Amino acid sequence: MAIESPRERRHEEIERIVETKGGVRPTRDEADKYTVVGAAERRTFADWLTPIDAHFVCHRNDIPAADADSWTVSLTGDAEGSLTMADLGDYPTVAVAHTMECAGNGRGQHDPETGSVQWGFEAAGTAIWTGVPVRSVLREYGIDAPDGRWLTAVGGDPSDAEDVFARSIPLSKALDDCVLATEMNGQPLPREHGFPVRLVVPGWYGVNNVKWVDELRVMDTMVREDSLNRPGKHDFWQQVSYRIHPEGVEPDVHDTVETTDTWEQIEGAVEHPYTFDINVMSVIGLPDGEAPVTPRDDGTVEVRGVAWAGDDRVERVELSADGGETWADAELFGPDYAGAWRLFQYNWPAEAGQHTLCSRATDERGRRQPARIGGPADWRDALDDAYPWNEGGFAANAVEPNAVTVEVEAGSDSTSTE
């Protein structure tokens, strides 16, 4: 497919981003198309706030040479007008905590592999995004009720192919908590994160958080082919890519869906689910498995990590030190914001030897991470304990692929480790 053709300039972007950030590393991309770097160290997932220099980056087109003085955001569809960056500065601002996760996070854990970017678990991070509430802007243009409509955001990044990067979210979500962000962790928005303005959709997969926003269109439906008053293919990134389906399937095009909860769609609400709300997920940050650990005087080793569930709250996190055979409850602590991950901690009574540590989170609806990723032939048949293998490798949240192998050395008090 021409849209997925190689892009040689991505290598220059990756090298620059890695050099500038310092806390990320490149990720293998089978399509050789995407600019992708992820957190370089597992210990990044032991802290609540992800530094900009360790936050993952993923985009398909070149970073535009944006000038904040001349950049405008067009308002189209049911709202007509335009906004300069100076205009945005006249609105009140808010700061929102958002755990951004690439919808392809975990793609590299599928067996057999799917194509494109082979993420492990490194494509997730929590930042503070500061900007103007979308509802403040739209209400100025007479849009103050969702009425079943959709907001389509279009990126201003130029494409080598004949397509436009456009994503639609329900207008109800946009009016609820979405932000046109101009700052990240208190700093001006970096270019690779969408400078000068990015749509931030708290609790939803990164693909919905459109960078370099060029147009906001209020529509009756999700974006379809020929939805936009501009040349090029309009619906690829909404109706074709970032859909969850078995191998060899062409997803049906929908005007709307009854639920944007990704897990509800996977369970059968939508035949070929869209990637909107993030599935429940967790990652252990410490110990990181890079070096042996020694128990403390009380014979325990601290296990710490993060868990998140999109629009839903994390209700419970459990830890296993035997590869998932037995489980114990961890403690949730630290900041508790809608759309952002929670820290968890467990004092593990560790014995000397090699151990496989796993974490699994459960959300407030009682949905728990599945143990593994199924095979291509399984599809939805093994949902109780397996995440559906899908052709795009999207929205995976299985426990076993994210486990960490830890070597425990005997402590100074031999009775505490035997």
Ligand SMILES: Nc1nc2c(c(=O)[nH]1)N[C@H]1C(S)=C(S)[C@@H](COP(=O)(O)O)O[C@H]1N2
Given for the second form:
Amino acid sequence: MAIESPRERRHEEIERIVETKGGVRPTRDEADKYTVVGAAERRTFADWLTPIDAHFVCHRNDIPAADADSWTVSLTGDAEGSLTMADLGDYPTVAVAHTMECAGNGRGQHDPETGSVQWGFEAAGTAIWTGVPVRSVLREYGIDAPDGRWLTAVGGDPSDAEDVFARSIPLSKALDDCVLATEMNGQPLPREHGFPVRLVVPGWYGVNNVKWVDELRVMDTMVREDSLNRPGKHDFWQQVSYRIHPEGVEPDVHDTVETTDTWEQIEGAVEHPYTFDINVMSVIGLPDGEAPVTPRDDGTVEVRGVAWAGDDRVERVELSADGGETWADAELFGPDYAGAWRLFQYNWPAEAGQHTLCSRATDERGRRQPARIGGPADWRDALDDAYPWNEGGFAANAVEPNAVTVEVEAGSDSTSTE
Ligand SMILES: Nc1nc2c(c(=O)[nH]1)N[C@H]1C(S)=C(S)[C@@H](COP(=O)(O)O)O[C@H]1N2
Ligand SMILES: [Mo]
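The structure above corresponds to the form predicted on its own; please give the structure of the form predicted together with the ligand next.
So here's everything in the complex, that chain up top.
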């Protein structure tokens, strides 16, 4: 579909989103191609639920003019049918917690720069998504076992580059915990988040969570060129973009992969990894470095933040107040749902002066966030202490770039001992 002035329309859209939401701000998009806004404040990461107002937005095309009365989701491939929103409304709903993180989160920390959207850590948020389990719908159409197949979800957003927004996830994941969501945090799904219906894939990178779903196709393989019965190019978002690879490489196209654990792929299971299950990550929410902090009477400052690890549990979070030289264990607390982040808390014995606070999380498989991002020449050699610099700047989860500089003022106790 040709669009007359996508660039201007997108800028207007970004302004509109920033204005109505209030808790987000635009992020630098080097190529000027995406509608992107991220959490405006670090303190967003000190609470478990991200209000819609502060939840980031990321998409490539214009938001489709969707009318819930006429919107349909076609079922194709091994399942054949068509669902109106009223049909979808006949199924019982469930609510799932999901930490949405754009696979490009942290891209701005790549040196040299990779182009595209220069996210820091602001493209992550946790919401409660209400909708119909994918398994309830597919069962009606005779699909009740994965059998190694894939589910491809296609967005109804008009494409200005011929590339249909189509993403495939294993049918096993789809039948396990994915939902066709129509509500976000108890509110009707906002248009920029996928109205009238989006796929929610708990614990998996944002890109898998297709907004404005208008087709669900059950297939033996991931989406490839010509997989779909519609015009346009089909495989860009699955097989080309959102792949992790060194500079100047064209990722090879796969029908299927042995593991959808992104970190296992990065460690070598797949030559040019796909961005599926989210890598272990953490962000400090408070103190946010915006103003000096004063220790409490006991001499400590509360450090609070969030840590997540996709399908895996967060095992441990450590805090450093000296830029990563020494570490102490933080305490995990609060809601504990598969696919969503955990809160962490640390009572920091804070001395007056300036400090560099870092957090690092470890998942249940013992995989810990790397300290920094490597250089373009290193690729997988960077692993162990550095995240592999990759051409698209995907799935980075390094510790040091997310440090927060905090000024601690002398507390009442320390003044009295002077
Ligand atoms: N149809 C469609 N779905 C999409 C996208 C898109 O461009 N088109 N962007 C994806 C990407 S890259 C991300 S990070 C998430 C962001 O979801 P949010 O805007 O609700 O936070 O939506 C995903 N779903
Ligand atoms: Mo994304």
